[in-house]
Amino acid sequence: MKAFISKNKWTLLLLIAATALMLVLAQKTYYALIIALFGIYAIVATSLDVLFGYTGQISLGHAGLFAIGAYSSALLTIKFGVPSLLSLVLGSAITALIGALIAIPASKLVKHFLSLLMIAFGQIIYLIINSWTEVTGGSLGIMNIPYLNVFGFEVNSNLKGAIVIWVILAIVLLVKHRIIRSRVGNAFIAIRENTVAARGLGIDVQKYKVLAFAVSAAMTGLAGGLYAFLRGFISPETFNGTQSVLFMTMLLFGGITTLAGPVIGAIVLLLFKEVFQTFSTYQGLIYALFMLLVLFFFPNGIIGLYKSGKTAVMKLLSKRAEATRNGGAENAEN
């Protein structure tokens, strides 16, 4: 734990400062809702980082997993009377199971073939929740979803929702860090770097790919459940294909294989979405332009840009210090 804090102290300080600022802004209901959504989308972007950033498996169908988590949690509470917190956990577990089942055939695919499969998966889930009216409510969605209750603490306002969601985000980030620093994380990275070499080292590639999918799906399902309880209403339009592109754009824009990158990407893209919501018709095009911007100008995202800038500044300061020392030595000789 000490090593984690020491290595990520600046990231943690940034997140604490951002959280404090957002809690001040969250005194207004609208701002509180946006801040809560920051946390939810950051959890999804973090889940994508586990899958894409560390194992190299690209997914453009995470909106489908997000939908499964949201609808599972809501239906368990409304139709079966399961307590909301337990529904949230079960919804995450159901999403993880479905993610693992999808991963079995998906783990044999690479690059664009895997992308096509996940796009198809997301579209299938969208069609199911849109047409299975008896269960999902169809295009009308599910209304009157009760508040989340966490051990007697009822999350009955956007401010309370923002606080609970950001606490859960912090736990998710810690879990991600522990996974990546473990033997499992080393296997993920080995698979990302070279699948053939990983097999040569005795790593069960399919097993770890399925595990990565399951972990990513569980996190996404958790975010979906939080979204359902926060908004009190869900409908198919929240889980269309554009949403999957948004999730991936958040990750790429913030920076993969980092702690803060997915969080920063989620905040920036969601702010952008809110500011330009009048152009909702062109959202897919806007996200595509964002992805092109990232790929061509800063492929390592905002965090990568920051690290490159920091390295350049340190080199410049080092050169100046060396020049100053050399100049002082020459003066001393004279």
Contents of the next structure:
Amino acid sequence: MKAFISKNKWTLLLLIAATALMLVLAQKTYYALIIALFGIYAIVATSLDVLFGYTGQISLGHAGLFAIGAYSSALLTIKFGVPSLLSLVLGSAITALIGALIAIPASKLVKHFLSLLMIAFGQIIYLIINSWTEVTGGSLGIMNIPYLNVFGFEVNSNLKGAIVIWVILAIVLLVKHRIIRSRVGNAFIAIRENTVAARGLGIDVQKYKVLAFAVSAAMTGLAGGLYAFLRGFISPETFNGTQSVLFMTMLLFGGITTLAGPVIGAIVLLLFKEVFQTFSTYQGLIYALFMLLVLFFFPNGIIGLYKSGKTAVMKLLSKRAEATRNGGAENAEN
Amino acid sequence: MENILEIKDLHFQYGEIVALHGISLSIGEGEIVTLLGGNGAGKTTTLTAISGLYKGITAGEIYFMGEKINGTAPHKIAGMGIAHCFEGRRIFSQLSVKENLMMGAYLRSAKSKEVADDLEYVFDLFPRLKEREKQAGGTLSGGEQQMLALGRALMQKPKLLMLDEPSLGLAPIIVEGIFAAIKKINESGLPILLVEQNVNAALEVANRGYVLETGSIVGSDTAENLLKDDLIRKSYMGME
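Show the same protein again, this time as the form predicted in complex with the partner chain rather than the form predicted alone.
Entire complex below, previous chain first.
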């Protein structure tokens, strides 16, 4: 824990500062909503990092998993009267299960084959929630989803939602960190780096690919459930293909295989989306531009840019220090 | 003496293409056995059939320490103690040298004293790796990458080591170092199955050799006799 804190002290400081700032801003309910959404999307981007950043499996269908989490949590509470917190957990579990099921065939595919399969998966879920009217309400969606109730604490405002969601985001980040540092994380990385070699070293590639899918789906499903309880209303439009692209853009923009990257990516892209609300028709185009920008100019995302910038500055400083030292030594000799 | 590895009449196909037409071979305790042959003879195919990385065995058996292993999943075969050091090395290029080596010990408890000892052993064998412990695998030279691949295989603490073209693309002086290391590894008692285009170097370290041609074994003898064999000298060493 100590090592974790000292290693990530800047990330943590930034988080605390951001939290303080957000708490101030969140006094206005609209800002509070945006901040809560930051947290939700940050969870999704983090989940994609587990799948894509660490295991190398691409998904352009995470909106489908997000939908499963949202709809199953909402329906469990509305139709079956399951307590909201339990629905949230069950929704996440159901999403994990479906994620694992789709992963069994998906884990045998790589690169564009996998991305096509996941696009198709996203589309199928979108079609189902759009047309299975008796259950999902079709294009009208589900209204009047009750508030989330966390052990008696009713999350009945955007501000409370923002707080609860950011606490959950922190837990998700901690879980991700734990997984990545474990043997499981090592297996994920080995598979991404070289699948054949991983197999040769005794790693059950199929098993870990499915596991990565399940973990990622569980996180995304959780985010979906949080979304449903926060907004009180869900409809298919929130879960279309563009949304899947947005998730991936958030991850790539922020930077893969870091804790802060997906969080920053989610915040920046969502801010962008809010500011340019009027251009909603061109959203797909804008994400595509963002992605190209990232791939061409800073393939390691914002975090990568920050890291390489830091290394460059450090080098410059150490050179200068050395020059001063050498100069000083010469002077002393003289 | 019981054989570590025993292959009986193994047939192997890639889809429609037959790559092995019933080969039989064995490796005894502590031996270095080499597979010789030109491109497409079936050398690499034999290794991948043993480690189970590609499915395609249509007939025949592979026994490892008395146990039949064909049809077993590759990660389980690795777990039984066969380390496959791949052609082209296949190191984890973004991981550091030490991380690469520790991946080799994936199936073992990373904190055990034995793993730490084995890491020391690898660093003793290849001091260059110790110097570059924290460097990313992908930034190493070809020779260093080969050392890393060998070291990673040793970290599996295998009971049989399979090496596929360890000299591929390396300068002669580096090749010499790699083969000296292979010899040294074998002296600790580890049996080695060696596939190598550099016939001369292979026969220098090997005890025995098999000659493969288009998926069949056309000859086998002690390394000493193979070195003297006219056909071998002409076909593979370009000597008159």
